[in-house]
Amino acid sequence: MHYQTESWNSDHKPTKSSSSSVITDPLAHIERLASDNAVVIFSMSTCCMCHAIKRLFCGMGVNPTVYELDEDPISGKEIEKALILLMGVSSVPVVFIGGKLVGAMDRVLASHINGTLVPLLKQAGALWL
């Protein structure tokens, strides 16, 4: 699992500075972050559901990129607000596969149970078998 815990600047690359930059368009920023890797999880480090979804993907052999929103007090809050607008509810984890929004825990588990998750992961290049 690749944890992205440093601040994210407007070019969606980690910065090492102690101050986070303000994101001008959080929804576009989320789209860029989500499209950079096959599987992206927006998470909170203390959330048990986030932990469970990360374990699900790791158990399947997927190496997701994880953005812990609570570990970046400025950009994390902005992204969290944008995710609420995108999802319609305040809920983490939020999962993107192949740059496309899959949804929260319930949608990911439903996809896993009905057999559509593995083909999605293969199509995104996160699974090869």
Given for the second form:
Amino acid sequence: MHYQTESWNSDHKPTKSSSSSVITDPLAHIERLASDNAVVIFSMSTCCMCHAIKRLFCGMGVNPTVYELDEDPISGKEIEKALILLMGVSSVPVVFIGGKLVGAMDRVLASHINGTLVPLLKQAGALWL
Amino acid sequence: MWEFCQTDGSLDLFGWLVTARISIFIEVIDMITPTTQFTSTSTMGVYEPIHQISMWDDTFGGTISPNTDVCIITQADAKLDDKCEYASDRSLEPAEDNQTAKSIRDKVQRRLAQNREAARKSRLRKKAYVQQLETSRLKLAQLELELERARHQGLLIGGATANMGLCGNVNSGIAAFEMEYGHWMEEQQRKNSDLRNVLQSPIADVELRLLVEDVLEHYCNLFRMKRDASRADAFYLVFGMWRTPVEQFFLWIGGFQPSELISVVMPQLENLTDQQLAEVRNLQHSCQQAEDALSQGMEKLRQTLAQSITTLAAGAGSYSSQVVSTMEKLESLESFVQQADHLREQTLRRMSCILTMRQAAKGLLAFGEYFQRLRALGSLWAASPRKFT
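To test you: the structure above is the form predicted alone. What is the structure of the form predicted in complex with its partner chain?
Let's see the whole complex now, leading with the same chain.
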């Protein structure tokens, strides 16, 4: 599992006023982040369900890329709001595999139980054998 | 005996004629024995035609050409003549016919009486149930009122009085859940019986599917009830407070552990193909991984709560930011209960997909019986005296 902290702000132009929103299109930004790695998890360091989902993937031998939204002072809030719009209810955890949205904990568990999660991970190159 | 009645209670010609024959015997007996029972025909719709029968002799005697429809008339006519002879000769009693007619009459009377009794009992049962519902509804309204009152008076937040609130079970959502759970258990017992009966007879897969779907839906109802109750009190759900202590011993986040369910059910199933065995093994493995993940999430919750409690300033007010944030952490317990139930539902559905309909029905029955026995053991333990050595 590797945590992204500074590198994900590299494509933003530095602005003088720090209070204005840096990301013009949060959803496109999320999509970009999601397609950079095989397994991407948007999380918060204080969220225990996020901890559970991380442990699930690690237990399967997957190495997910984790973005802790509460540890990003610049775009964390924006991304969180965009995720709420996307998911409808809570913001984290949200999982992307192979650049495509899988969903929150319930979708991940359902796909694991009905056997579709492992093939998806293999297809994205996150799991071998 | 009464099968010649048509479904609407009316008689076709054959039925009418057979009834007529019997009625004649009975009328004859009435002449011999001074009983007046038979004259009241209002309770026995079957015997309506009796008024016409007494005119039979006059109407039909000798004037009808023999054909299939009326051959019985002539037969009965002949018999009637015989009986009338008997009747006029009072010394002889047609004992056999007397008994047959009497037993027929008695049987009919008895059956009608039983029907009336059954209908009466059913009405009483319905009345009792409705009354029970009414009182429960009133009680629920009462509890809700108390809860509102207590909330307004700030009894439920902070201080020593919080315990009083909990022990008094002022939570109306939980009271409603306990009542619904009682009904759910009764319904579950009925469904187990249905499964048992159905598996003993050869039954088409289509019908089995309906029953299996029905049982699965019943479990989903339970998960829905628990979801609603967890909004009222997640801790109540996690610890299975409505269950006996023995059942609580086996609890995993407020219910059964899916991987354990598979271990319980598998030995009861026969004739699984190699593919089915492999799929069940995979399912069990996935369950274990999911269970581990959720358990670790719960552990993390405990750790963060413990940390939060140590940082709470002594004498912090009920609405200080620290207390509020700690309370928010406690709320996340609700989502763990929901995910655990979600895992249970998914596991049940996946099992019923892997197995054939008959295997799934057997599996669900084994599962249902396991929990019935566990609950029975729990009740027994709770009721039995402890040994002090």
